[in-house]
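Just one chain is shown here, as structure tokens, and it is the form predicted on its own.
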Amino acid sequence: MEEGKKISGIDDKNQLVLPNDIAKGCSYFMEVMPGLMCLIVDHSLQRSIELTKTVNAEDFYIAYFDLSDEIDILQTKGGAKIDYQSKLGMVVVDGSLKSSYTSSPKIYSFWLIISRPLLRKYLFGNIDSSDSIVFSSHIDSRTRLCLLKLKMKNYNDPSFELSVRGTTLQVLGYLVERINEIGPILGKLSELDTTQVIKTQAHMMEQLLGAFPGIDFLAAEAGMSISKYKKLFKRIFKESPNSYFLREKLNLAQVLLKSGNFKSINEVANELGHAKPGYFAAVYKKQFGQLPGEVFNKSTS
């Protein structure tokens, strides 16, 4: 949290209490079964804070699902300005890795805290104590629907605890299926290498309105040779840095096209740094199977 302060406190209803000057809302923590816990973070922040996960869960994996707003559109004197903060939707990472993020004003996220032995039980192949799992993507439709149903529940409803238990087990099942399909078990990657590659991924997500930073720059940021960086990035994220950047830029393009804040598709293309609208339309159709005009919501202002 900002200024190095710490917040904590869980009441007798498993609800996480935050000071009113920091946030309004309610968060909820529950041990669903031995080795499996869930945390719901549902707050409207009164000021910006940075949340940091410290290294104190070495025997656990943490799966994070973010259902907060994907973009913030800031109004400036010069007109609409897009400020896009990286929200991958779903991130799975070793509990032993320290991580932090600056929160958006409205947070709704769902966390699974899964013990290493429990996850090992359901995954193909073996995971020993030095293996790492790192996986990030957008939330699949089944998981999103499941979490949205839970989001509509009232915390004080007598059946809320049962809903949380059921949702947690469903989401774990979907997650295990997905991990087994893509195989993100990385083997004996060092914590330093993993952290450095993830840092460059975060840098790319913050620069989606610009051009691809370049392999030379990203490798230098990670403190690696180009060949090592490209190999580790693809091993972690299942695609090259350039492909990853383009895919995330197009995901942002889809959000902007539907936002109703632009008068033309050319404005969206320019916002994303595409000087040639024809090229933008071509790569968008290749990604989504439809042209930008088919989803564009024109501004009426």
The other form holds:
Amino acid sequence: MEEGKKISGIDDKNQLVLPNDIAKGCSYFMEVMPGLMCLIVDHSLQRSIELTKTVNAEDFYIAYFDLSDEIDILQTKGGAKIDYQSKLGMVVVDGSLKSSYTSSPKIYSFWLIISRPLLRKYLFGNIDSSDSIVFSSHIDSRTRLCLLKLKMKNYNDPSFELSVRGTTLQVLGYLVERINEIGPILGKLSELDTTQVIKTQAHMMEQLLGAFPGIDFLAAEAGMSISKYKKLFKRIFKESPNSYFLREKLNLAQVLLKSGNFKSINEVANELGHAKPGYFAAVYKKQFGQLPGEVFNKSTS
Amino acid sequence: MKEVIYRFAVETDWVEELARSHGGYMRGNFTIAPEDVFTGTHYVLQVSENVTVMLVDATYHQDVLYKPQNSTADFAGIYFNLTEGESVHIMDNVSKSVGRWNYNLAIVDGEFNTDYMIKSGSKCYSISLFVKKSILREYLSKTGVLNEVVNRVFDEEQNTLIHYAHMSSASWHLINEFRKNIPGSISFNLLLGGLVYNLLANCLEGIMKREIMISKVLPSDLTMILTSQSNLIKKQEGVFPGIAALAAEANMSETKYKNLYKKITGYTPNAFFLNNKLELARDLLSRGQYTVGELAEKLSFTSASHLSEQFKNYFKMSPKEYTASL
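Right, the form predicted on its own is done, so what does the form predicted together with its partner chain look like?
Once more the chain from above appears, this time first in line as the rest of the complex follows.
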């Protein structure tokens, strides 16, 4: 990736090291086989930087897996202040789409850079060469598990290179299964539209404590018609904005229930703007198969 | 009984021959054998120019005697075996069983040919990697082993690559997780390739923890040591027979016996004997039929406290703590 090289010196064959005043940690880049590369970015940032992927990889797909610290719950006098960032964890984009993100201070991410012909080989059905593959989702548990295993390893271990090769192939295998399952083979998407829709998703994630912003508001924010917005959102995130919002809200609920920062389940329900605890319990059970009480950790302070 | 004469290599030109000598044929990466030989999956994939993997997940319907006849030696075989029960028997050169395979991991020079038999009715699960020595050498150099030592490890005049061991729990979990995948599915080759590299990484970590011993081993030495080990296992409830008696039984000098034993199994005969006894003690404890005192007597420990002490040393918990944790 260009951005890594621009600001870094290369330490080892595969390790990129950023200047210490920007970040501590390192990146690791490797070509695993022709058409398949992987990049690991593992940094504690000393100051905020914005990473921009420029369009220089048209013949590649990029799958990005974020395993950075997922949530910061800051305890303040008034109760828990929540900084729940947009953490879908997994994004697959076309190399031809420009994207940029501001990173959280502690980054650990894993990137697969896959050539078009290679990925095509593993997809069912015919894909038009002009089609884009774009989707965002949560990292599935198998992928998360093998990435966490890799995260525990030391870069300087002699076996690290082998572990990276193994993990890369495994993650690609899971990704291929997933793409075939949900079929995110899309028509050509415009870069601007995609960016706009992803922006509204980020906006929703910031508003998780409140009520659903409303489809007309989101569409206006994205600068498109309601019907176009709904259609695009569904293509990228595989569900409607409303059900996406509710699901994320309940994911957050689960984190809060387990956090041990609340005295009662009612408090959590209130925090999330659910006025009726009974309704909250019902929707929670529908999503997770168990009642909030079964996972709740009571605050001891 | 069926005899299969075969050879392995990183290049996969032997697969066709192997299929034919089973009386079967190839279909893509699969070897299809006649149903009275074995049923199940037999799959070969060349992962890179340096590594090939063979996956066997099959039930045998007759005894099959495998006679490897490798002549080239540019690779080593790394064999992971999750077969359950007493099904794989190492044979000496007159096709007599010298004992079953007590290990689930073996790293063996490609040139080192040992006959073995798979019994009818066995459910086999094994993953065999064939890895170019040149790449193994590269990885070993990276572990910080001195160049001179690496040179000697791969010098056929001085050393035979042979290493029998128990796979790490990490490898065991990797393989069990992998077993959930369906052979031939769209992601199968990717996941199999991933498994191969992860297993190689684990192996390298395992090798780093073990002392490197340089010596030549002949196939007859291996069968002797494995026979000796089988005998030790039979005597596991008694007292240690002593190196002199064991060496005499194996027809070797004491020094040669001790060195070979450690080279092949990674343990001294004494340590192997004790560890094996302790594993047995743990099994018996978990069945709850014996007190620690009775167990010490049954397994010929000098006292209950001696057993407790050794147990704690090996399992990092006392027999009492172990029973309580069940």
